[in-house]
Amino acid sequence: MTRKRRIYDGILNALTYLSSGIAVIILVMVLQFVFVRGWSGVNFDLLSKPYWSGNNTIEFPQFKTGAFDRPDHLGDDIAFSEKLGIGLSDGLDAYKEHQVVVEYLDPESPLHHGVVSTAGVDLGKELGLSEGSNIVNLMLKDTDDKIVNVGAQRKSTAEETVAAMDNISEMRKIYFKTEGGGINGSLKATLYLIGLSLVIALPIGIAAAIYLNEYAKANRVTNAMRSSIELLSGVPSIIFGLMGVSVLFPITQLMGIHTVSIILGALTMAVVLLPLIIRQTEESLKVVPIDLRYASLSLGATQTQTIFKVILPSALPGILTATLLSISRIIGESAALIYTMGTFIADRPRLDQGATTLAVQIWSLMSGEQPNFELSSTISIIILLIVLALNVSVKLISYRINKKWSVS
């Protein structure tokens, strides 16, 4: 009978031990995917940078060519013309199109002096070229008064946009878009959502938990409360999405909204994080030693100030804990977000305006038909840093939390 259930203990060991494997195996297999794809475009230009590039296109009424030196700083890739003081380089973009980007624009050079010729509200405003721009198209007349046409739209390479400005006699006009592909209006979004869905969501939770944890009695109707937060937590995000639309979203039109929006968002995140909330919460009051309870109630404070002076300080990691976790689960959700903030990357988002969180972007850029790994990986790793980062936080002051609570 013992070697059976040796033999018995040792088949449930190994599967133990292969699914653990197995679990570490996926893990790395797509850790390594993700920072391999997206670990070269992290830095900090990604954070502070737009998503959408602009368009542009000036003239020069007034151009003059000048003599440059080489600036010593420049690598052996980067094309400098000492006709207008430009360094160009060849590079893609976040679609692998081809790019000719500006790596260093000379302080006098002259196509700092442009004007727009866009028709628009910028029209005849003053507007230079910028480091970090490319060069869609360059229309020049050369010194055999000949029209030519270089940049990345005619397939130029920085070499050949460099000879071509080298030969320039007069400037007729330049179209370039400016640096795109950053994640700057996203990760405000993201702050944004946060912040809005936690002012919501906590102090409904933690009230809950306290009053299911200290006030309420032990009966049918108590029970079928608890019973209703699990049933909550199991129901799939998308789900939520659909009730902030249909449920939520007539609460919004009340406050003038009548579209997507970060608010809406908020409020249907800070359902879902309800039964998270009122379940860590109610844990950690759970743990808090009763005997905490009975000393302040013989010295003669009453519930309510044995709650909010004893007890709720007491169970305050297990607090952050949920909070933490709270916002890890803003961070990473999607599926809920796409139908009440929308898919449309905004590069200055509003509480009342349609907007994507870092997961929102990393879906929509998937979801084409070219998806983009490399930005996508790249902002998973952000995501994943973010996550990490509150997690060492939070540990910190739980630590110090129960350090001072130890010695006092």
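Positions refer to the first chain, counted from 1. We call the rigid core the largest set of C-alpha positions that still match within 1.5 Å between the two forms. Bear in mind the structure is a predicted one, so any value in this text is a computation, not a measurement. First, how it differs from the form predicted together with its partner chain.
- Once both forms are fitted on their rigid core, the CA atom of L299 lies 2 Å or more apart between the two forms.
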Second form
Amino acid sequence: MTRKRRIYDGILNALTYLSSGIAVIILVMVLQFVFVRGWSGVNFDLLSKPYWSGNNTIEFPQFKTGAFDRPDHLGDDIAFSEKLGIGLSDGLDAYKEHQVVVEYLDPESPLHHGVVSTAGVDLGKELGLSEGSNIVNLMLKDTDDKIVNVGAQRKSTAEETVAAMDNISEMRKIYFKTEGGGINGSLKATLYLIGLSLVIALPIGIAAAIYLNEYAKANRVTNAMRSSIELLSGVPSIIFGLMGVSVLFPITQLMGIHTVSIILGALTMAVVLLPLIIRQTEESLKVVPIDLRYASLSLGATQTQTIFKVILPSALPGILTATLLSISRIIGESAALIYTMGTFIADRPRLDQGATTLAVQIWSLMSGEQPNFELSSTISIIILLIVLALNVSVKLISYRINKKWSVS
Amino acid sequence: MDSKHHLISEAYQRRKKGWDKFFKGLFWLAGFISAIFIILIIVFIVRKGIGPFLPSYPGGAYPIGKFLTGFQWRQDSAIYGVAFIVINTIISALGALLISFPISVLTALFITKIAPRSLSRIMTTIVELLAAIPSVVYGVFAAGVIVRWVDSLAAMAGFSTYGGNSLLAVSILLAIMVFPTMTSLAIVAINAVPRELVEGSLALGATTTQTNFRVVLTSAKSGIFAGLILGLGRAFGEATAVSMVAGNSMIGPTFNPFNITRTLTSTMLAGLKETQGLDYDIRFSVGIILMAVILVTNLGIHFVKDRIGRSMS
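Mind sharing the form predicted together with its partner chain? What's above is the form predicted alone.
In what comes next, the whole complex appears, and the chain from above leads the way.
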């Protein structure tokens, strides 16, 4: 090998190292970005909180101040009112707007016993202030009988708000926002969608795979069938969205649903999943040894019996793989669902109404006037963790399948 | 065998055969449903997408010539011209391939032939992880990181950008998104190269590196091309992530990499509010164009591949 050759080879090899290095860097950067921006938001409250914060105005028919002690566990940055037993802090919401956040509320605090004062069905209903809420405006009479307004709307700090509270003679009303910014609704909608899509897609996909692998003769019709299904897997997901609202929408209309809905999303996702389920199931049917079929048939079992009692049980791991991959696909899907389920984040999703999945909630958060990177990144982390767990499971299963059939 | 037993057995056989037929029919039906959808998709989308150009369209037909040759897309004043969007889509996808194709092929070569076993396994996992990341997550990454790269690059080159939303940002994003697809297909293709070819090349005195780049890559080229086509399809069809950084220009085409652009998919997603009317229905027309673009480029690449294949053999 000449010196020139060696240098030339070295450069080419270095290029392949460089390319792989770029791939590694990209992965690290994506993960780093979502974790740095979103990790602080990851907690269990997020899963149970609604997205929309509720607006409430309450009054206090019987109002008595008390004398409360500051609990020891409150940090120094929290202002505490001894008359009302409330701890407040300064906060920023997702859009960097100032908030006066209720950090702590004494169990005996008079602020628990308010009634709704805005007109509507809830008028007169008992409603107390709750921890995590943002005090937008608080109207009270001070000891000089003067009306004082404090709160986030007046740009009062927590200190100023507490100072006003400790100088109170009579409480007028509190306008507060309950804590929002959660993903409870999207999480539920995602689970509904996964359940419903799989219920529709798995039976059809598995049956189609059985037909193709066990019955279909090698002829032109079968080939056309196979290539149609193959083509389906190459269709971009936004086209599936158009398909949903044109081909499948009439089906949901028959059910009496006249808007986008989770059911429409599930039907659409079922079509998206079919090629994947068929391919995975067929792969697992193929590795079931032909001897097993002969043995079952020669013992007098019919073909139907052979399929349900011999072949399908052996193909179960493959079907499980297909299921996990399908779930992963549903969780990551966005474009098709924007068309079929809409982009309005529903806190109480219903099957016959539109809702967002976790992925579409990210789209909703990002496509507004002010993109909400924090919550988007937090949801991204959750999605990534789920998808990662699913992928690891798939790998473990396929490893076990390979082991099983290579031994026999 | 006595005759009575024989009769029972025959009825039993008939029933079993009946069930067999029934289930065969059921399985066939499932296969038929799965296969028919591709046709339903094409028929329904074409039907709905052609609607706005027909005289029977409520509110009057939109002139199809204006749609196909227009260089302006304004939702607010109902001007829908798709020609520049097609050009933009092709440019951004080609830009993505320009960045991603060499990196994918070299990474695939690294994984299959050059890296030590442990490193190769790690790299395979990394490619799989990149493939598993959903497109919205890439979108968030692009809107948070890639646009800032583009913005500072533009500042260095003396351009200003719309917050980094640009043709270049779309191309970089798409390059990242098609990378796993192309790499895994290239890996399959390289692994399928017969060992005799490699050994023959080595026996003739070529170095390992020469063999890898000259013999292995050349023999794997049809598989690598398949990956290219798949990657291109994904680049054309990618919607949500692209929409987050495209910027949706109203006129075009966009040739300046630092300028905002508009792709077919970002057009289909932008300002989606009503579910009826011209502004909604015309998205189906854009869908037809998208399918046509994918189909034509696939055929085009096949054609080019055949020409190259013939001239090389």
